[in-house]
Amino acid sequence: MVTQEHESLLSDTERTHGRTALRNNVAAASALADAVRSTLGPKGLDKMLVDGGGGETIVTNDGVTVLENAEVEHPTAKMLIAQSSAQDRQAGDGTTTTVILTAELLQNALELVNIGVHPGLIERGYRIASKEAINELSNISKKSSGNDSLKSVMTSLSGKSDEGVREHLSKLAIQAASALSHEVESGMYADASLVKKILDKGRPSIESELVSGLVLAKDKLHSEMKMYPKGGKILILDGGISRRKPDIDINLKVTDTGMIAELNAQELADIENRVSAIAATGCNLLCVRDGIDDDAREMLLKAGITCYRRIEKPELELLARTTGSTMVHDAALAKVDDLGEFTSLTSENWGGVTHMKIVGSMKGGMTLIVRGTSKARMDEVSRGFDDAMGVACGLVRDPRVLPGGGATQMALARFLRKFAPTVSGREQLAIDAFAGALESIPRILAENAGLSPLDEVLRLNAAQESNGPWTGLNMLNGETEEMHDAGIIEPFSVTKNAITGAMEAAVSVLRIDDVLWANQDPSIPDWKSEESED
């Protein structure tokens, strides 16, 4: 039984429930698939995002970029957000296809519901689609071969930037997947946070270049300590050589003036400790994340201990990936067992500030010199090169491909319809409403190359029939050809994490049928008053 307290609770709260709570869910995916729907294919347009309160401009058709900055408050909306990141993390492509999907799949599913088919039906539906549409996939996938994995990476990248600029970021990726690429357990696999990236404001971005090695914008401690071109050892400090300061605030009361200097004396022998310990360890490089005082350079300089300070600590902890270190958090207890190896450590300058270039003897550590005229055209570049790093690290992992310009899609969606009559009960639907989803991504395609989405649908279903699954848009001359041949394919990885996310996300809004929204935030209850009344 309901008490009076938690009716006074529930009057608090607005409430939707039933078809009511599920209609307005699907209304935000579908806003939110519609912010990004246009950036889809080689012909997307851009969005331009203005930040509200500096006034910061973004230009960009990424669709993760477009998301991630967007303001919004709908739940529903964060969920896909949410989806669409974490598509991105592991396949580095496909969140605005992984958007879209998730909107058409809810958009179909309400539709079945006004009918009267349970929503949890339509679940078991598009589960069972979507598990037939990636066994599906392993039949239409072929393994790459010669420059698949360049013309995969490059279709990824298409409507960003110009094509000179594509081919080049793309080829940049594939070396840099293929350096950094070793065996474990479950196969070949590459670590594309081991590539670092630094800014180069003035040269076109046709001339950004992969260094082999970890580049800092950081000059040696002091101008005589020496390079190490042919390699040694390194040690790593999460910390600082400085003067030790009380974890309290103190006063201290002088009555002696040689206190002062005794005082002085003891802080400068417990740095020349430290140092000491370091030295001890036979290094060669120390690489620190906090300052170091001036008596403590001149202690590591006549160690012949070359010498970087202030390092955040994120390249602290690729230096110690790259070079094998463990990173001390106690200068006093270094060891010989914390030291790293480097094989060469040499100083550059780029834009006239000084850099310093190290390389570290486990496989990994290589730097992206993201060149542009602006700002604006750096960090454009640099996200481009993100996605084409993600799908050519994915590719190292799983170097199966599928055609692109629509046509996995389109083959599912002929592979779904002809399945869905075997299954028996209302299930048939929502694989039938599965299959209408995955069509949404060539008509969006044909769209946004200024097509009739119907006609080419349709003109994309009658070449398949007759030429088989690789048969896809040519969005660039507008022609229905084979999509190997002209060289737009797509990762395996990228189109299978799309459609099982989609699929997941879209399940996930589908089962809620209430919705509470809190009118007032929640109070801590006044307990004395009540047993005064008591």
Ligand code: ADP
Second form
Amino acid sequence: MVTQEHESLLSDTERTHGRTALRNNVAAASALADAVRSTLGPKGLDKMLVDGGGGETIVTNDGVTVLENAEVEHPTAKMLIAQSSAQDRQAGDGTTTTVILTAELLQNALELVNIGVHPGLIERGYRIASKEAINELSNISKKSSGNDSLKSVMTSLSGKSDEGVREHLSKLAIQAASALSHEVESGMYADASLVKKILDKGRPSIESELVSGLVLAKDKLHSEMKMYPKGGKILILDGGISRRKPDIDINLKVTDTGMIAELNAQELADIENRVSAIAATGCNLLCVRDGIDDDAREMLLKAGITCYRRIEKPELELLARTTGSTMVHDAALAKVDDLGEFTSLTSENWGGVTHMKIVGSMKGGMTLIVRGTSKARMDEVSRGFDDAMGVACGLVRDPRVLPGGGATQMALARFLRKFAPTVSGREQLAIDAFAGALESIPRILAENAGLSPLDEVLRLNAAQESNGPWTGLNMLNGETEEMHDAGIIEPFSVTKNAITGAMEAAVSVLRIDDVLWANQDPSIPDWKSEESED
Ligand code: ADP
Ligand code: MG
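What would you give as the form predicted together with the named molecule, now that the form predicted on its own is on the page?
Every component of the complex follows; first up is the chain already shown.
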């Protein structure tokens, strides 16, 4: 029981209890889902997001981008956005679906609460439904074969950009994921973060290019240093070649003019020593993190070694992986064993800027050259590639696929509706509610394609009754079709994560029965509105 005294401790806090709290939270979740539902599916529309401060605009069809850029205050909405971001990280796709499912699960739960079902019971029912649905998911899934991977990556990009670019990006992502895939204890694995991106504004997006190595806006150290289009040996130095400074602070009192000359000579000898050690390895290309002294530059040129300096550590690491070299910390200690191999070194000029392109012989890292005619376009291509890459890497780990076009969700809903009566007690109602939430996906896909949501869901239900769970709605022609033939395929992990993630998010909102809003201190200035005034 909350005593008077306890209440007074919360006097500067706004508080909502029980059903009011739930109603508010569900309203916030639904509002958020409404903001992204029109982007779902191949006929989903784009959104233009305008930043209040700088006026920067983003044009996107990507649910998670819309949400992450929205300035949302409501704590429940923030929880949903976090869930959508988690889906993006874990599965690389299915973010809009997750938010829509969560909001639908909550909406249906609220209806049950209104007729007297306890939230705890709904939670139990939702957990049973989710577990059963995931089991059934395995039964529906098929192992991907042929160009299923490409099709499922393309499905994940549906609605984003034009068909040509979509196919191109999907192919690049599959190529990158398969090049980067390797065996780990639990099976196969590919790391999407091993692809670095560089922007090249001006050319069309379809000319975006994947390089098995490093591309950087950088010119060689000396104009006479040569390119190696046929490849050679590379040495990577995690340091520089400059005059060594003494480790301690000393003041030298020069008593003899010869002393300076001698000091200089010693330093020069030290540099010469280091360059000779580098040259002795027989390398053709040297990439260095720090600077290179002018004298060293001349010596390297004479030794026929092409050199690039001031390359950041992550890029050097990528180079080390793709060329199989070992990074050296002190040039004087460089050995033949440290060398790696590159298959070509070329330079390209884009928009007046020289770029170096080093292609490695190993598959440890890649660079995607993102092309487009505007910054907004390149950003969208880059996000599209990230989605595609997330999905492609997911498929390396788990190559099972499921039908898209609302087929999987419809099949699960049908399955759960049959399963519900086998459970005694009120959980049955929650399992039915879960099925209803899953149906929202084919419903919204139809709605976004300008079709009647009700009729399409009924039509799909009937079609699955006779043709099985792989029958879905092809929104490009409005037909009910076999999704594998139509090429509308989704990775198992995307669909599975969307369902379990939405269930967890909905349950955590359902559990809240008390929301305490701390009143804001009036002395805290509102920076945003102040900034926009001037
Ligand atoms: P999300 O952020 O959830 O991935 P998308 O906007 O990418 O949202 O839409 C994905 C949904 O669109 C999936 O349910 C997928 O099956 C569906 N989809 C993709 N292509 C088609 C198509 N041609 N016909 C019908 N549904 C499609
Ligand atoms: Mg998608």
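Positions refer to the first chain, counted from 1. If you superpose the two forms and keep the largest set of C-alpha atoms that fall within 1.5 Å, you have the rigid core. Quick caveat, the model's predicted, so the values are computed rather than measured.
Residue 192 shows a C-alpha shift below 2 Å between these two forms [criterion: core-superposed Cα displacement of 2 Å].
Relative to the superposed rigid core, the position of the CA of residue 174 differs between these two forms by less than 2 Å.
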